[in-house]
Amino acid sequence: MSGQDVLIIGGGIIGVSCAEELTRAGKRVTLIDKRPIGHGCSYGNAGWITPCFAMPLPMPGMLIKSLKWMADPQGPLYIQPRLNMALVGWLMRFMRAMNQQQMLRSIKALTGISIYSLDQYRKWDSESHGAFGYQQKGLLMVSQTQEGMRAVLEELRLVSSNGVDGRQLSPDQVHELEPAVDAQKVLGGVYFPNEAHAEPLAAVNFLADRSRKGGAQLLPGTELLELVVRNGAIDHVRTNHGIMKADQYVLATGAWSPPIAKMLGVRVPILSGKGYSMIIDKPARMPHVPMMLIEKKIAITPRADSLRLAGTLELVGVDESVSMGRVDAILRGSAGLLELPQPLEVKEIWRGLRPCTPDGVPIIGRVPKLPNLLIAAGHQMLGLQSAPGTARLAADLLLDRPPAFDPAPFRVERFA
């Protein structure tokens, strides 16, 4: 292949929304993938497009949470314990960033990108007709202990002041506007009205269809086996199908960037966090908003026929194994608030590896020593929720526009 303007290696949601977004702005452009189109960690995710939800993982006080949750052999978040120094450096960086100064810069950041997404993903929905399954119901955050009804003030504090609506509820108000939730069962709640979800597969073949009608070519099953540099840029990769040249490359890889990032002597510190997610029948007393158990950190986003459980983060390395233990943790946390059906059939068990950076804030642009390399990785859980304002500020760099958002908080250059 030749003659392309931008090379794409990444066939996730972030990956999609920039060739969607290239080619809208009348770019020729390839997307390779190993996979099938969005079969990586976009397959199975929450669904949600919750601009409330841009919070950074290091948050001032996440260190003592953390080691508390770590103690629990369930608990939402686990580090797999292992001598590496990348593990190490990742977490040293992930400390310095909890505090209040740069917590407040990457939600600004965050929700920037996010509320955009949701504005680009309405327009979509008004012209598609429900082809991803896009609902705006909100999102209701529950909580059933003082610590946790503590946790979502404050981040109803934190991004109302960056524009995310939302308001307190009493135990009454949220079985008010959830039936399926007992009032009995929590202390209250936080309703953010404007907040939407969709289903995660089909907005990335949204996406892709959208591409293909652009113009783009993507192609799936295609590995990436080299990037060739030469006199300071990429001059061409080398994949399973043969050799492809563009002007310009887009590392769009998730989890997997930092062993790519490293054939070109680019240290990109990204950490894997394992998530998973699940399929139920649907409940007797079926919730109709997108609820967030905050104690449990568990997502529960209803389906047309189904409800969709996920949760929990396991930092690990490239690992893709299931632990049943997590799965049932998430189960019970979500029988520990809905009344699910009884004897529990499980439909579909999912992971992914969400790709983590130790500030929380994904890395979106040029890399310095290869002007026609930008990299778009590192979403954490927010990949859907920010790829079209990921692929809008990607495509404003690559193409020299003046940039949608303030580039410096995604910048590659601030973890050399």
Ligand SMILES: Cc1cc2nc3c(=O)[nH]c(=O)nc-3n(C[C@H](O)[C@H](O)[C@H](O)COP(=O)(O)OP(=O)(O)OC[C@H]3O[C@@H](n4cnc5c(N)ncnc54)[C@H](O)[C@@H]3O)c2cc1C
Given for the second form:
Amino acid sequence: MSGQDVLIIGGGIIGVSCAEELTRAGKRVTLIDKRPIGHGCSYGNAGWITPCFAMPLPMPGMLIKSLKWMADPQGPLYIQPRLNMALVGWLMRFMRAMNQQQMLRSIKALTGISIYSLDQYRKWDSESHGAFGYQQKGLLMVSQTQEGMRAVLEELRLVSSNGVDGRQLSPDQVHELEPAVDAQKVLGGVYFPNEAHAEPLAAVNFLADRSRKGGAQLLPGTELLELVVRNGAIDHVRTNHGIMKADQYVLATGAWSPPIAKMLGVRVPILSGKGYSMIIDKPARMPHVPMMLIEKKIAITPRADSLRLAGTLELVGVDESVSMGRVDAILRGSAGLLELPQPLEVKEIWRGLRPCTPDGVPIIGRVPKLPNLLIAAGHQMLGLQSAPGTARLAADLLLDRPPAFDPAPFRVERFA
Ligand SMILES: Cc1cc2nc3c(=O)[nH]c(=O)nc-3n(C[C@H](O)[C@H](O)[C@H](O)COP(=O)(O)OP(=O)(O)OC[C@H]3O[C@@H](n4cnc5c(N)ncnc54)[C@H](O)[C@@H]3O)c2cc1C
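Could the form predicted in complex with this ligand be shown next, to go alongside the form predicted alone?
Complete assembly follows, chain above in first position.
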């Protein structure tokens, strides 16, 4: 392949969003993925498009909380015990980012890009009539402890000062809004009315189709093996299906990005935050609003004919093994809130690697020493909800347009 304007490596939600945005801007785009398109972390996530969910992972006070969670083998956070430089370096940066000032900057950046994305998905849904299962039913965060209630109210305070609407609910109001939850099972909650959800793989396919219609070539089963640098820029890439050449390159390889960037001597401190999702049959009392169980960090998403339960963050390397103990902990945690069907039949168990940066903000920017390479990776738990905004910023930077968002919080150099 030669003469393309842009070659995108990685066909998850971030890669296909960049392809869609760039073809819309008139660029000739090729996208490659070593797997079928959308079969990385973008395949089975909770499907939330929720600007309220914009708290970066390293929050002040998070250290104590993480240690408590880690002492519980089935808690929502786990760090694989292994001593390597990547983990130590990542944890040091994580701890450095746990301060009020950095947190406020990150929330502003994350809500901004997510609100833009929500508007874009809404527009696409109205043009496509349900092509990717988009529904705007809000998001209900429910709490079963005083500590959880305090945390969710603090979250409400922080995101509402960044333009996200939400309101506190009593246990009775939670039940009134979502009759599948008994008032006696919760201490209260917060409802964010403008949030949406969608089918994650359908969203990838929708954007992949739009890119193809715009002239992009999407090549699944094509693995990047080497990026070849000549005269201070990427000259071409070598793949399992031959050499490919373009004017500009976008690295959107999610959790797989660090070893690729390392070939170029570029530091991309991303660790995988492994999570699980399960699809189960509809319970008799089917929830109609997506819900987050604050204490257990479990996400519950209603689907057309089933229910998706998702959760857990295990900090690992690129490790896609399945811990059935964690799967069962998510099922048990959900059963503590909802009446799940008995016997419980799990139709699908999925795991995905969230690409996690130590400061909780994705990397979206050009690599200073290789000006024709842009990185768009590290979207941790909000890749779907921030993909259109990411693509907009990436395209603005690639096409030298005035950026729609302040690029500073996202830049690559912050980890140099
Ligand atoms: C349990 C769980 C629930 C989640 N819930 C939500 C949610 O509700 N809302 C939300 O916004 N986010 C959610 N997320 C996070 C979201 O799924 C990710 O942020 C998002 O999928 C990341 O997208 P990506 O395109 O960067 O990565 P990926 O989807 O992983 O795509 C990267 C692609 O790069 C390809 N690739 C890697 N190496 C190469 C190579 N050498 N050559 C070619 N191709 C390569 C891979 O095959 C892969 O397809 C959740 C994640 C998990 C695990």
